[in-house]
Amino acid sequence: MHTSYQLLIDGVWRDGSDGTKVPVINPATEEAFAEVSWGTTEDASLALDAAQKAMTSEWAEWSPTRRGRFLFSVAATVRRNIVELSALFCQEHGKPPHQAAGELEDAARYLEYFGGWADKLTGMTIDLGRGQLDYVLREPLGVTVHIAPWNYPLDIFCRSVAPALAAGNTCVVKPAEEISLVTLALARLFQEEGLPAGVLNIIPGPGAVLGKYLTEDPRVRGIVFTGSVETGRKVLEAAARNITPVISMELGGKAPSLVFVNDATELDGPAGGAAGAIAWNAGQSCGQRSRWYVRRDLYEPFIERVVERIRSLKVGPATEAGVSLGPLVSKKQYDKVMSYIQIGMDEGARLVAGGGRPEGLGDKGYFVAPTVFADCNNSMRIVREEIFGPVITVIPADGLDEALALANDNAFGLSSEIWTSDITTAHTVASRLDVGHVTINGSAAFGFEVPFGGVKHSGLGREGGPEAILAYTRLKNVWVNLK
């Protein structure tokens, strides 16, 4: 191992509490490169310490013209620093090099994103007659943690601590078990920058320790958690105890593609679509669209048109040129995912790609080859669950109707899509489909500027646009007899 990493507490560096130390894999090599810190509930109490206290000293005197160019002076570090940060990501998560600088710019849209945002906060007054003056103001929350997941660290990072910041509040982020790195390496970034100590706080560590205390504690004025619906059900439960805002919960999903395309000359965008969806992030996406309902006559010039379009995909470690998609992010999600294939067969479905590890990879590293399940229906527990992987499944619906029950017949509810060239049948799915975003003739708007999040299982809240920025501030109102 070459390098050790610390908790970020008060604006100091620091091992955690009881001295605890694991080791960081590169989940294409399954060898340790580097060592990171993990805190203990001692350390999240003096972060929480350091971030309330941080919310009425120098961090409070800041205007919100300065915080916003704040945020945007990190948004320019992050890319005058995108090789060094994106040779780190790679290793410790597996992404290929482009998706690595892809998330990291992302991180630095959300950052320009909401520091544009700082001074557009406004209150409002309210007429209530000659003698009285009433007015209300927008005020940041507080102290806020923020739970974030392991597939996009930077990205999810960015997207709740920026507005975060942008409103006045001061944060406390504890990274996912699997990735630490990055967001620690991010974190200095903002240090360096000149954001004042106890501002923002990282805390590494064991989940289940970590996000129950933090959760719990009184000093917390909002959370933001992206993970499992298990885990969500916690989260709420804990802040329901201080009657703790959620700002927003992302709990996962099970999206739906629709492929109503006039004919099989059209299947080359939704068989991109669906050959994309495996191969970014390794399938390792809340969004990812794995669910695909294909009307009966396109069915199998789909399933061929996909195929031939995995063929193309190349398996592999970031340090390859070329490759499409690495591994899984740990040998437990790699052990998941070879589950669902397992239960994909014996529950009958038809494999017609993929299905175990690639050729020619050997034994080392978490890969697991782009797999297609055909001949599904929606009892099959590779439909209805969250695999996580680079797995998809193919359903043939009659027509419009069927695909659309069949597409609402899931406990989650997060992001969808409909491929057609028909503008009503496009317009009437999309008011149609239960979930909370919804993509036509392609999968993008999925930040920044527009709000994204999910219905039902899939969580509440919203992130991206103005929406997500609102929730980070409360509302006071103060009333004055001019009499």
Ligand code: NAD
The other form holds:
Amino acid sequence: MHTSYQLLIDGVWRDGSDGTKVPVINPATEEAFAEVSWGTTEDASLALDAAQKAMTSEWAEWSPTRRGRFLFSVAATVRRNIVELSALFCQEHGKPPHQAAGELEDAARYLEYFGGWADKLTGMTIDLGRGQLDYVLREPLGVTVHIAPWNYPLDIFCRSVAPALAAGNTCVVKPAEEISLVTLALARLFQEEGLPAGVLNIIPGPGAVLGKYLTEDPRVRGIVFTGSVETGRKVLEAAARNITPVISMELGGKAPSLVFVNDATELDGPAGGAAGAIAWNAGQSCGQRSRWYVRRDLYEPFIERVVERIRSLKVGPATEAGVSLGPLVSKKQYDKVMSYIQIGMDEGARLVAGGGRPEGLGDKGYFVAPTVFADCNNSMRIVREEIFGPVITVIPADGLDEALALANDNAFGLSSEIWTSDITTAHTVASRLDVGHVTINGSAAFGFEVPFGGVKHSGLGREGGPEAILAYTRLKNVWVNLK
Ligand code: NAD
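Please give the corresponding structure for the form predicted in complex with this ligand, as opposed to the form predicted alone shown earlier.
The complete assembly is shown below, putting the previous chain first.
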């Protein structure tokens, strides 16, 4: 049976003003299982009005402590509802259940982390000498607009909405066209926990219309964007119109992983990491380690080890037990990844695993087999461009200097990784990688307490950590003549 989802504007669930409803497709079956109302610019305007009004109504009376406690209570509710939310998430996105539940846990952690910050934001006083008092107020920005992609919708929703609310702002959120039900389901929990009307508004719909409208509007005092570089440029241009602060822009990535372990007996860690890069979220991650630069003498053993590892990855619908990779999120994404696989073969890379639909899954569902390309080089498009699927490239490197130069030779600069048991190598590489995020001997620390974000085309600003919440505030200096 179909279920209908609506927009949230000023505390009220409603259809979009022109009545548009769009079917929501399960990417494992290609069948519609629900429908969602899409908003218009008229709805976006109502949401901005509501968010603006909320800045000076009941919400303004909430103390920071109350805002923090509220976020804790939503986190607890997310955990209480994790089974139902995960089921919806698997159906809408295709993620296997353990990954859907993992993202919901991440969402709860963002709410708790930033909830804990709500009552710790302070201003300061500045001593200008006798007869003068100078103090600095830390205030919320006002109405913030949050534009999200489809790959980690709940993680990304909570990592920006939580600090925005903790700091006393109001929010208008535009989820991605592909995935909005889970965001709407989460927003319902915020409403049920007693968030005043207008503080959180959710408008699903077309980015080219709604995203453009929201980022160009003068009522907006802060923009958070996660998505592609191409759209990021448009958002920056739109923000320039009203000099709207851009809180953060998390754009794409093409993360390198450098394998410089001592010998073949130490290849299990990096080979497992490569299999994980393919499997987790079916490779649809901005931080996916997609370029593997491997010490030349360990290059072939590494490839063998990776191929062995990925044989045990089960591809299938989230409803099947033991699945490591679900389908890609949409037909568009499936076609894009398939076209990159063809590009890789045309460019002369050696296909050592995968390369198309996995066997035994029929012709329904956007499934792509774990794919490994060897004998790649930095001039290939499959090495330079973001594929955003279960595909990795492997490249031999003659020494660390060459590997570092190749790793840094990319327009993106988000995540990266080094595998080594030598402590000097580890920290030298960490300091020389031109990125915002480095992991040593494994992939973790993407959120909450630590700053996550990129350099170069990967974006600006940081999510997670104290700097993230400060970006949702502005400073006001007050001088008093005491004479
Ligand atoms: P996208 O740029 O196509 O869309 C992102 C969002 O922007 C969507 O909500 C879309 O509707 C909206 N949008 C489209 N046109 C717009 C416009 N003119 N103005 C304002 N908004 C507009 O990206 P996507 O395909 O949904 O997501 C994949 C991209 O996101 C990848 O490049 C990925 O690396 C990146 N990403 C980055 C991070 C990170 O933290 N760095 C995290 C997740 C995804």
